[in-house]
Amino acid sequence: MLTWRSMRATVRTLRVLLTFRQVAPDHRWRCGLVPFPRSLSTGTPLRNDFFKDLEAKLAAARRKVADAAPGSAWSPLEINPNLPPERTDIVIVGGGVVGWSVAYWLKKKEGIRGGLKVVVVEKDTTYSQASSVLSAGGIRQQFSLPENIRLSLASADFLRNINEHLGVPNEDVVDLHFNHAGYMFLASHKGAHVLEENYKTQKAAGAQVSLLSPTQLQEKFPWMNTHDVALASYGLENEGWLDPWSLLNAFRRKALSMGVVQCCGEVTGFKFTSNEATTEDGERLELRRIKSVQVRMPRSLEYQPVECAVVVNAAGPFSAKVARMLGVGLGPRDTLAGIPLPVEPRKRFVYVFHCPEGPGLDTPFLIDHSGVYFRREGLGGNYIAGKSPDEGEEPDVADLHVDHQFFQDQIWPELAHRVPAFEKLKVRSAWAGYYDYNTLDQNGIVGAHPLVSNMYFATGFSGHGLQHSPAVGRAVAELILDGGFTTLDLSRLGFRRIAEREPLLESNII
């Protein structure tokens, strides 16, 4: 009560001072008062502002008291709006092009709109180190295995009609910047028979390819040195290259529009249940089933456990690390539990160079028998090139630094030999990216793990994951929702060959 009386006295005093009328000069200085202009009279507005401010503070205090009362939704901790949901049906670990393709196909196949909840967890949403985005963007059918050829044909059909699949109403149409210049593999006399065998397999699977002799090759591409070429294989349709980011973003945008939840975070562990079983040979197995995924937020110790029914391991070069969190490969040696997922990061360099006198618009994506490849990049005399190093010379994968000397020593001499105009080229830039390299047979691993019943792999593609992503995503969705492959039979790409140590070798790896 005393406080209110003091406030009223203060306001009354201010009002007297601010509404003081001008007096004769001799009186106002004598009273010790400073003269105010006649027009200044602010007593009422000041009083109103004071009480408005006081009332606002009292209202804020009342709200705090109400929030702190039992049953209120107020919490002293700030809730992170970027946390993934606490429960979902399927968690996809890895938001690259394969992961987003799986997410799209899962939602495409759901029976009821919103009936299937899918979360994609990606630790690098800038995609600055993503294998998908940092690839050369090639699309080809020229593989040695029927499974890979059929994956390419199915994916090519998807890409031809991409806006029917991935178009979003009221959004820009999808433009992959696809260049249909084709692929060309060159073989020496030593490797010509392999090219011929691959050609037969490709034709049997329905791929449109042709074989060219050195003479035919010289006539079609006069800029090429063909002196040491015995045979060439040239793709006639559905081959070339596209913009990797455009494809990844198209899958991502469509999946998000269908209700998929994106989470920026890193999977750091799992909670699972275990049961023991015994094989016919007397081997005791520990069967695990994932109950939840632990997701840690970026640059933070905060994490969110996400309960789920199924996990898809599409973590690319780091998928073996994710598998080890479930004990894959950590069991006794020479047991099923002791067999690791044979996928590791392998660093690959891509160099951009300029050569005004180089080959023109008809230049295919050329794979030399030396292992060097190149293709055009735009229309301004620019090209990109690269090569996989020898097994014993793999670069350190601790970072994505580029070895520029590798171009000088290993790539430029072969480029200049095959295309004499490339004697005069200038390197303009370069980057490095990771392959999710399958050390067993350089082929994708698609399917469930025998000891973790609700974890599915979609990894190990060793450089051709981008081009196979549309068909692989559909295949994984079929496994999860239909219980088996219904379009393409990819059974031979499952984990069984890993467990039995029976490689399914793909000879056309770049």
The other form holds:
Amino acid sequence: MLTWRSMRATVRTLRVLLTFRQVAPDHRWRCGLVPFPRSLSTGTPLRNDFFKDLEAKLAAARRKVADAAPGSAWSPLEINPNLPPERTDIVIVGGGVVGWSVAYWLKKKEGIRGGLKVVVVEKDTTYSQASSVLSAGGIRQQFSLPENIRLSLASADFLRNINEHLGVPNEDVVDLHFNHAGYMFLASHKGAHVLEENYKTQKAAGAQVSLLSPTQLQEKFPWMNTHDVALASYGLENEGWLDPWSLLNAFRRKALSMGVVQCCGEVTGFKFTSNEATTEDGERLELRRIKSVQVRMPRSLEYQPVECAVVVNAAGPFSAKVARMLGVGLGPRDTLAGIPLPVEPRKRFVYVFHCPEGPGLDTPFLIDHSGVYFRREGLGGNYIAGKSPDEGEEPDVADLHVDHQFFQDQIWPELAHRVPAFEKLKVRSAWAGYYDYNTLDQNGIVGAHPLVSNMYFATGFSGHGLQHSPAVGRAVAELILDGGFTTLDLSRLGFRRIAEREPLLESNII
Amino acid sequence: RPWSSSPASPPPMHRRLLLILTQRFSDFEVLLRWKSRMKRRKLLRKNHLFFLKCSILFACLLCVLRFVGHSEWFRADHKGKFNWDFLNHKDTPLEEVDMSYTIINYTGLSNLGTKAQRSLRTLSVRGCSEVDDWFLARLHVFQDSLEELDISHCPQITPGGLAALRNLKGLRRLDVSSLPRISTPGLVIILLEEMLPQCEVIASGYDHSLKPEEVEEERSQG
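Could you give the coordinates for the form predicted in complex with its partner chain, as opposed to the form predicted alone above?
Next comes the full complex, this chain leading.
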């Protein structure tokens, strides 16, 4: 009997509670008094303050009215705010230092404010695997190809006046932590004539380099073992190393302040139109023109097709994957469409070690003739070293796992041979990064594809993308907006040499 | 800006107002950018004309010159008039140049380099606000002849630029006092002395004492 009555009581209270919930807001609004005498939850206040709630209610009502009025951004459909815009002028695939450099230069050359809409698509905004930030950060003019030398000189000019170019009002000054210590290439008897040839090319292009004999070398750098060195080439100016993260962020900050839109997403496909054309030889070509880029959001299946006029492929080691989405390389073998973009990721290790008796402030970025390189890092006796593995021994590129045995077997003996003080060193840490390795000739590919007329490449730099990024950005912007190269002629670095399989070799690749 | 980690104090009221207006209105942004561009252009123009032959603006130079074989210095006297006799020595090589507290920068140095490459023995750029690491890197053109260098009180020099002095093997006296951007002066001085063994490194104006926290740590440990 008692239970039956209590059950009925609970049912009644429940019913009233339910109705109370619907009625309560208006009720409280009108008189502020709780109609139901007994409160059934312990969380609510004993007394409801009319005026405290009044403020909140008025603000909420004001917001609702503002949203409902025309001109507000509110819509009943929930749109993901991270999606890129539906329509833009230029899409840059890849948010590394080259991509942001192109974005900055495009906005700089646009002519009128807001004249160009640029979107940079980057799949990983933490840059955990990006080549730009994992780089050793060196810049040198000691190349064998005049185009590379001129690119480095132009980039050094840019970096010298970086605050003039990339300074944003009311923000911190750009500090690249540039160390002007120069590069030094050592050559054995076999490579001495190549070094001398390169020296002549470099001097002709305007680089400040000097040649040193072994005795001069021993005098200048007494910590070095020069027994098997025939000749050394030493950079005097505009060479050294910088902090790649600062450069990337400087470009990014300036480009964002100029109105470039950044999108975190991955390019998964393109929509293009095709036109058939026949060459003089009777070969049928399929000319494609990109209409829109499909950008997929991270960790989701949602994608946005971005209509655009021009696409810049600055995706670094993954550029070939992007190019394949357009059919570059998927055609029949002996045709133009069958030639893939010869850029693939190659893993390179960088080891940080500490040596208390090592060379001092004047340590250059030394590159031995065996391929081992090292440079000073900071002022505390730390150094960075690495080596490009031989052709057959390339490490697996599936992840960025470091092989410490490589240091023990291949790098340390050479280091100890070159600098006797390095016999006693302690490896502090190491990391790995990808080179966007151009398998044809290890030089950058800058220019449009012959079959896809609105896709421009700025990739394949094989380890010297960072140092060329300002100049390459300017060159690509000139190509897109002016129709051709105006300051530096990089036509020899175009896709033509890939199509004709004529490598433009660079002998000084580290 | 209030969340910036730099130790500089916030700018005065009128400047802050100007910056707020710049962020809201594009006209202000254009005007500010134009103003900084004009300032840069003026600086560049003045530097271009530093040390050029027979330039009228030579007389307005604030620098002081001394030629080989002569013992008197050519400088502007208190009225601002320059002794034009130096033009008689147009072909004599320059030996000592004192450019303290001027606006000399990299471009100006390029002009000096072409004239005085083989003979310059003393160079002073004390307190020059535009002298930065790239300027020091350019000093390699004087590597055979330069014996004394004074780069004290220059606000833009960092240890990365001091590494560029490695080429000046003839240097006997180097003054690196009171460089604000060197955070570990003691270490840098030792490294400089190692890099240039025959050079006397003068570095005053640095506080080598331990910081208060470090002294307390020692006290608690010892």
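C-alpha atoms forming the largest set that superposes within 1.5 Å between two forms make up the rigid core. Numbering follows the first chain given and starts at 1. Everything numeric in this text was worked out from a predicted model, so none of it was measured.
After superposition on the rigid core, the Cα atom of L54 is displaced by 2 Å or more between these two forms.
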